[in-house]
Structure formats: structure tokens, C-alpha cells
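In the form predicted on its own, a lone chain appears below as C-alpha cells.
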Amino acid sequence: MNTRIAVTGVVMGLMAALGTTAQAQQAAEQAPAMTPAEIETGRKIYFERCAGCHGVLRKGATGKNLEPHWTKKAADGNVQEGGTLKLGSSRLAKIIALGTEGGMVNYDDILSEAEIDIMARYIQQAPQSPPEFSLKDMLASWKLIVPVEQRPTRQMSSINLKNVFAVTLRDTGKLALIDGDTKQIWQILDTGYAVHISRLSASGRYVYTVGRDGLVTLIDLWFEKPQTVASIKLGADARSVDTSKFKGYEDKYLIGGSYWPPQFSIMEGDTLKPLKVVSTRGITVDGEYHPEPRVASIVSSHIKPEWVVNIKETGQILLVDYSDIRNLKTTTIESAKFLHDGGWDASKRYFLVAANASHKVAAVDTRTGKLAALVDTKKIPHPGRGANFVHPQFGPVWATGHLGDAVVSLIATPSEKREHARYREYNWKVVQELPMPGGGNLFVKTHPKSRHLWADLPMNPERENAEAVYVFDLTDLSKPAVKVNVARDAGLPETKALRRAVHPEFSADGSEVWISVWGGKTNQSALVVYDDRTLQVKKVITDPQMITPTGKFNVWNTQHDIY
């Protein structure tokens, strides 16, 4: 049988088991062959490299749509050559290669060519969607290793404990403890494929990862050596937790959000052992049904019993009560499209979070209950928590980078202080850009004890800005950055491969600025420690287990929400 007809009966067969529409069977009956295998292994690289931007549906958020009937229009024009539909597969194999000046990084470091002519390929097959997951499901997946009265009552090491860092070793599934104060690794352990946070419990005691195959693993640091003492799954894939902070319920709660399905659910803080789980589909900001809005970020107030849960395709923001979980009461604050991540203001009031998609930043209110602001702004802002501090002549700002302009955007935000009463004309207005060397950002960071915005590159074509960070004097913004080869400064080989600064976080006394140097799967990488207030070197940290650092998460200040 012709390879090409056996394998279109399989994906007709897909669709028809998953109730696919006529024009998705016909997207796949002209889409480009594809074995079995080659199928599989363009399903594993995009869940793991392209479902965060483009969904599980390839519906798009933060990236473009890549539903079949767009790819191969969009990258030939539907031209027909010789009575067949000429296939998109040489440009968007190049678009993959390449990257874009939109924001999306070149995989021809990452991907072997064998693997983008997959990708370019896989793209134009009609999309599969995984199966659903309950709270039935989350039981059964739930791991409580080491009950509550089997832990230690006291902090059994002398470690400082205020001063760890969570760092994700992305591809490995693990995360190293890292001691702030001596630099040494303190302990490794498993956790969920390329974890994208690390959360502390209100506290301080339980850290809380969360990774892209939905797993959430509870660590106990009060052990001599910090151990898993539960975990559980939360779906197919997730980004987010969070935990009650408000006084009465510390550590009570942990919230999860997921990118499937689309919901986010609610567990005991110490246990994880599951309580509700609630959907999050439904209406888009413009009044259309979306069958994919993903949890994008949650954090938990510091003024009241709420989480705050940020929906990306709807662009609706919850306010989750958790003062009473089983008649849980929910306010739901319109915003734009495609909410992602965000932070909270100097103040711990404001919630800013960036509409990546629309090109803004929604500010809410959690004293009022009330979006405050929609500030326009540069092209794909992506603040990570953003960064605040009082400007010379704006006063309170908050920052965000973007992955599709040149620069790092300040919004003044309000303030009750007496000494800030004349800034409050500039109050949620965008008072100034500063100008980077391109796009590509992913996180700025500063600290109250800082006088330097750092920020980073790691989604930038070009190596000299990948490789690097920059950063803005906060005494005189009207200097250009200083920029830092953080991958020189690691010491490492050169690789093909690039090796993305990327991450700046600060120590708990706002000293030092550590920067991971995210090399290939197959390098070595390491993380690079700088003093901060002469920005020279003072430790780079390296070992055979240290593989694509990513995230670093410091106790004390994600504990605090300092940033």
C-alpha cells in the first residue's frame, strides 16, 4: 500500500475518533506523508517546544495559529502546481530554523534538520486532543511519601534557608538547591519535565515546582537533606501553582493551573491531596467560545483570602476566594487577550500582567476587586514578575521586557505614600522606554536594595545578545546599558549550540545576581554569580549534573513577592 495513503487513513482515523470537522479532514487529507514514527516524534518536540506559544490545539496565543488549513496557506499562498496543493514545508522548515523578529527563538541549535523537516511537516497535520483529567484522575495519581507527622517539627540543617535558590535543570526533569551562601549544590532532586516555576509556601518552609507534563512536586526543606514528601499530577500540561498567604491560612492551600485541560485546581498545602477541580472554559473578552483557555499565572494576595488566576485565551482574570473552598466564590475581571505572566506593584495591591498578544498590560485592583488600567505597550511584553522601583523623576514604576520590541517599557504605578502624592498624574502611563539592542526579552529584575534593572536576551536571534545581559543604572537612566557576556564569563567551550543568559535573580540582601548560562542538552552549562554593584564575577557555578539551568527562584524573595 502506498505509504502516504496508510498513513492519511491513520490520522482520518484520529479525526473521526475525535469528532474533527470536515475542514480538518480535509487539511488532512492533503497534508504532507508522514511515518508513524516521524508522527510520534513531532508530537513529543511539540509539546515540549512549541504547545506554550502556539496551544495544545495549535489555536495560538503568544504564537501564531498553526492549525492546518493556516500553515499551508500562509506558507504558499495555496498555489497549485501540476494539480495538487503545493505543501508549506520549505517555509515554514526555514521559519523554524530561523526563528522570527516577532519573538520566536531559532531552533537550528536546538533541532537537528532531520527534526525541523518533521516539525515543518507535523504542523500540517490535523491537531489530537488529549484526553481529559479529573479529580478522580488527580487521586489517583497523588503521591504522599512522607505523611505530616513523619516530618521534622524544627529546620534539621544549619543551612540558611532564606537564602536557597530553586534552580530548574530543564531538560533533566530535576531541580538543585543551591546554598546562596556557599555556593554549593545542597541537593537534586526529581521533578516534572522543564519546570517553569519553583513556589514557596507563605512559610518559607515548602517549595512547590510545577512542570510542562503537569506534575507538581511538594519539597520539605526542614529535612537535613530536602526530600519530596508528595506529589500529583494536575493534567497533560501546566505552568503555575500557588499558595494561601493571607494570615489564617498559611500553607493551607495549593492552587494549580493547567494548559490542559484548561482548568486549574485546588489541593491541601501540605499534602497535595486534591479537593476541587474547576474548568476554565468558556467566553473570550470579545464575546467567542474558546474550547483551550489555558491558566497562564497565578499569584496569591497579600490583602485578602484570593488567588488571583489569569486565563490567556479569554483574556478574563479570576479572583478565587479560598476563604471557603467548597462554595467557592469567584469574581471575574475582563482584561485582553492573551494574558501570560506577571507581578505584583511595590505596593502588593496592583496585580500587573502582561495581554502579550494585544500588546498591553492589564492592571487589577484586589483591594477593589477592579481592572485598574490597560496600558498600551510595545510589541509582546513578557515581564516574567516585572521589576519595581522608584524612578528619579516618574516615582513608582513597574518594568516589563518584551520578546518582540527593542526595549524595556516603565509604568508608573500609584502610590499612598505622602512623598509620592506628585507622581499620581503619570499614574498607569507608560513614562518611559529604554532602549535595548533588540527583542528577545524574557525577565527584568531588580531588588529594593539594587541600584541596577537587569535584564536579558535569550530569545534573541543574534549570539552576541542571547549570550548576554544588560544593564540600566537606576540613578541615571539616561546612560545605555552595560552589557555583560554572561557566556564569556562562564568559562565554558564553545559550543554550535547557543548558550542563552538568561534569568537574572537576586540573593535575599539584594548583593548578588545570579544568571543562568542555558547551554544544549549535550554541554556543559553552569550559572554565573555577579556582584551587583560593581557587576564583576564573583563564582561560576558548574558541574556535570548542572544541564540547561533555566529558572532560579531565591526563598526569600519569591516567599515575599520581592522583584
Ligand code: DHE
Contents of the next structure:
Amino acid sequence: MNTRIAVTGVVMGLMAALGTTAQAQQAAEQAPAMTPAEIETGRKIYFERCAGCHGVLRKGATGKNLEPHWTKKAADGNVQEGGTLKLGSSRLAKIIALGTEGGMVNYDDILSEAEIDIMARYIQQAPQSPPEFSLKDMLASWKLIVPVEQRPTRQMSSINLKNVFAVTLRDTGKLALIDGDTKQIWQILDTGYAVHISRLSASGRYVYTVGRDGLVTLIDLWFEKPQTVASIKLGADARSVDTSKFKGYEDKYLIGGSYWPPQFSIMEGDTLKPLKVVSTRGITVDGEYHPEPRVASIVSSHIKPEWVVNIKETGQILLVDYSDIRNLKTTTIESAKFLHDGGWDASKRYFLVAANASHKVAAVDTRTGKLAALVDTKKIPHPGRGANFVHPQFGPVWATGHLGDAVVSLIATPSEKREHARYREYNWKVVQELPMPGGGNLFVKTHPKSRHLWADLPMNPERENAEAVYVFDLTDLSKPAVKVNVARDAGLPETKALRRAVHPEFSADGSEVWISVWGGKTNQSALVVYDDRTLQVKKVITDPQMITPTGKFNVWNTQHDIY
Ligand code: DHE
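Please give the corresponding structure for the form predicted together with ligand DHE, as opposed to the form predicted on its own shown earlier.
Complete assembly follows, chain above in first position.
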């Protein structure tokens, strides 16, 4: 039997089920041939490397639309369609290998030539819709490893829990818990695939992590050594979790957002028992139906029993009231596409979120439940959770870096403090753009006790930028940023893979800044700890298990949303 098949059969069945158009059908019929093994490889690589930006259904978001009607070269050799270039295998392979100026990263140092060839053909096939994931599926995946009554009733170790750091070891699917006072690794635990973020319960006792495979793990810090006490799957693909932080609801609920299926789920905070699943499929701010509106950032309000849930593809911001889970009330706020990450302003009344493809930041007033502002910024804002400080000239500001531009933007935020009344005229204006040596910033960070703003550049194409961070002096923002060469300071051997300096995170008291050296997936790597006052290295934390460290979440700062 000839094993080289175009996936036409499978795809046609799916398309019939999904009611896709004749145009897509025709595209699938002409798709380049692939063996079942190649399709499986393509499916796996697409999930691991591409779906985050382009979407499972390849409709596009941060990344371009990758549906076959334009990835596939027209059979008649005419490569223009409605002014759009249709691509075909060789052009696609080049883009995958070398990246683009539009922000697509190069994969020639991550994928082999054969894998790039597979991916160039895979994305010309019609996209397949993965299975849905119901409350019943969640329940079937739920593991209550240590029931609440078998857990400690007080903290069993003498570790200063406030200053523990939960560190993502991205490519090993593990989380390192590090004692921030002694800088010793306290425990390393298994988590989901390419674990993404960690968040803290309101009490600071529980750490929640979510993997890209949708696996949520609940870790109890009260044991002598931290232990995973429960786990559950949210779906096939996820990025965000947060807990109930409003008074009276501490540690009661967890919310998790999925990329696939597009939905959010509510669970018990101390057991992860699933309670409710809510679909986010619906209408975009442009009034069009979208089949895959993914849940991007989620944050828990401190002033109401409410979560702010940001829906990427629709550009709708949901305020989900968790005071009555059975009769769930949700306020839907129109903003802009495609919503990604964000954080609170200093007062924790306003949530600011990047609508990255619109080059805007949307600000929600969680007190009134309305959009407060849509602020135009430079290209592709990417704040992480942003950074708050009082600007000497413009008063309270929230900072975001940009993936697509060489600045950090400072947006003035309202304040009810009497001493800030004179800054009112600046509210929601970009009051300053701090120059960076290039684009590719992912995270900025400061701390109320610090006089510095730290900005990384891990996605900058130049090694010397990607391996360094830039530090601004908040008392004099006319001064250029000081460059800190983190990869060099780590003292590890140079490798072919970039050793990207990523995600500055402060210690609980604001005296230290921890930065990850995100190296290759087979290279031992490190965290470099700086004295925030002197910008000198205090400690390099390294270990054979320290592979691909990325996000770090200080317990106290994450619990209280201090940034
Ligand atoms: Fe993230 C936050 C999505 C790639 C490290 N990332 C987030 C959030 C979202 C998101 C929606 C906000 C969560 C919240 O606040 O509830 N990230 C995505 C993607 O879709 C994307 C672009 C591609 C993908 O396939 O996942 C992506 N992210 C990355 C990385 O490659 C990073 C740099 C390294 C890694 O570990 O994978 C990365 N993302 C992070 C980190 C945060 C994050 C460290 C939390 C920042 C914080 O300070 O809160």
C-alpha cells in the first residue's frame, strides 16, 4: 500500500463535519503529499511551536493566518491572490528557517532541515479541529493526591515562604522552588509540558502552575518540602490561571484559561475539583463570529469577587463575578484585538492589557466595569504584568515594553491620592518613550522599594542584546539605560543556542533582581541574582537540573501583585 497520502481523506471528513467552504476543500485537495508519520510530526511540532501565535485553527493572531488558501501555492503557478502572496513549500520553508521582519522567529537552530520541510508541507493541509474538553473530561483527569485533611495545618519548614521563587524550567516540564534568602533549590517538581506561569493563592500557601498542555498542578508550600497535592487538565492547550483573592474568598476558587478548547474553567482552590466550564466562542469587536477565541491573561481583583479574563481573538474583556458560580454574571467589555498579557496599575483599580496586533493598551476600570481607555502605543506592546512607579514629571505611570519597537512606553495612570491631583491632565497618555537598543522586549519590572526599571530583550535578533538586560534610573529618566550582560555574568560556557536573558523578578523586599538565562534545551543554565542598588552580581544559581529557566514568580510579589 502506498503510504504517501495527501491528508485529503481525513481532512475532507473533518471539513464536512465542520461545514468548511468549497475554497478550503479545494485547497486541501491540492495540498502536498505527506506520510501519516510526517503528519503526526507536523501536528506535534505545530502544537509545540506554532499554535501559540497562529492559533490551533490557524486563523492567525499574533502570528499570521496560516490557512491553506494562502499558504499553498496556486496550482496554476499564479502566486498572487487578491494582492496576497500565496506561498508554497519552498517559500514557507525559508520563512520557517529564517524568520521574518514581522516578528516570526527563525527556527533553523531549533528544527532540523527535515522538520522544516515537514512543517512547510503540514501548514498547507487544512487545519484539523482537536476534540472538545468537557467538565466530565476535566473530572476524569482530576487527581486529588493529598486531600485537604491530610495536609499540614501550619507551615512545617522554617523557610521564609514570602521570598520563595517558583521558577519555570520550561523544556523539562518542571518547576524549581528556590529559597530566596539562601538561594538554595528547595524542591524541583514535575509540572505540565513547557510549564508557562505560576500564580499564588491569596494566602500565599498554594502555588498553581499551568503547562502548555493544559495541566494545572497545585503545590502546597506548608509541607517540610513542597508537594504537589492535586492536578487537573483544563484542555489541550492553556496559558493562564489565577485564584480568588477578594476578602472572604481567599484560596476558595481557581480559574484556568485555555487556548484549546477556547474556554475557561472554575475549580475549587484547594482541591482543583472542577466546578464549571464556560465557552469563549463568540463575536469579535468587529462583529464577526470567531471559532477559536483563546483565553489570554487572567487576573484576580482585590476590590471585588471578580476575575478579569482577556479573550485574545474577540478583543473582549470579561469581568467574571465569582460570588455566585452557579448563576455566573459576566460583564463583557469591548476593547481591541488581540488581547495578550497585562497587569494592574498601582491602585489595583485599573487593569491594563496589551492588544498587541492593534498596537494598543486597553485599560479597564474594574470599579465601574467599563473601558477606561484605549491607548495607542508603538508596535506590539508586551508588558508581562507591566511596571508601576511615580514618574518625577508625570506622576504615576505603568510601563510596557514592545516586541516590535525599540522603546519602553510609560502610560500615565489615574490616582486618587491628593498629592497626585496635579498629574490628572496626563491620565492615559503615553508620557514618555524610553529608548531601547532594539525591539524584542518581553518583560519590564520594578518594585515600590526600587529606583530602577529593568527591561529584557530576549527576542532581539542580536546576541549581544538578547543576552543582556537594560536598567533605567527612575530618578533621572533622561539618562540612557545601563546595559547588564546577564549571560556573561552567569559565567557559563558560550553555546550555539542564544542564552536569552529573560524575565526580571524582584525579591520580596525589593533589594534583588533575579534574571533567567534561557539557554538551549540540553545546556545547563542559571539564574543571575543582582543587587538592585549597585547592579552588581550577588549570586549565580546553577545546577545540572537548571535547564531553560524562564518565568520566575516571587511568592510575596505574585500574591500581592507587586510590580
Ligand atoms: Fe507567555 C505570560 C501566552 C510565549 C513566558 N504568556 C503569558 C500570558 C499569556 C501568554 C496569555 C499571560 C498569562 C496571565 O497573566 O494570566 N506566551 C503566550 C503565548 O501565546 C506565546 C506567545 C506563544 C506560546 O506558544 O506559548 C508565549 N511566554 C512565551 C515564551 O516563549 C516565554 C518567553 C518563555 C516560556 O516560558 O515559555 C513566555 N509568558 C511567559 C512568562 C509569563 C507569560 C514568564 C508571565 C509573566 C509575568 O510576569 O506574569
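Here, rigid core means the biggest group of C-alpha atoms that superpose within 1.5 Å across both forms. Numbering follows the first chain given and starts at 1. Being a predicted model, the structure only gives us computed values, none of them experimental.
Core-superposed comparison between these two forms: the C-alpha position of Val431 differs by less than 2 Å. Once you line up the core between these two forms, the Cα of Leu535 stays within less than 2 Å of where it was. For Ala497, a C-alpha deviation below 2 angstroms is recorded between these two forms after rigid-core alignment.
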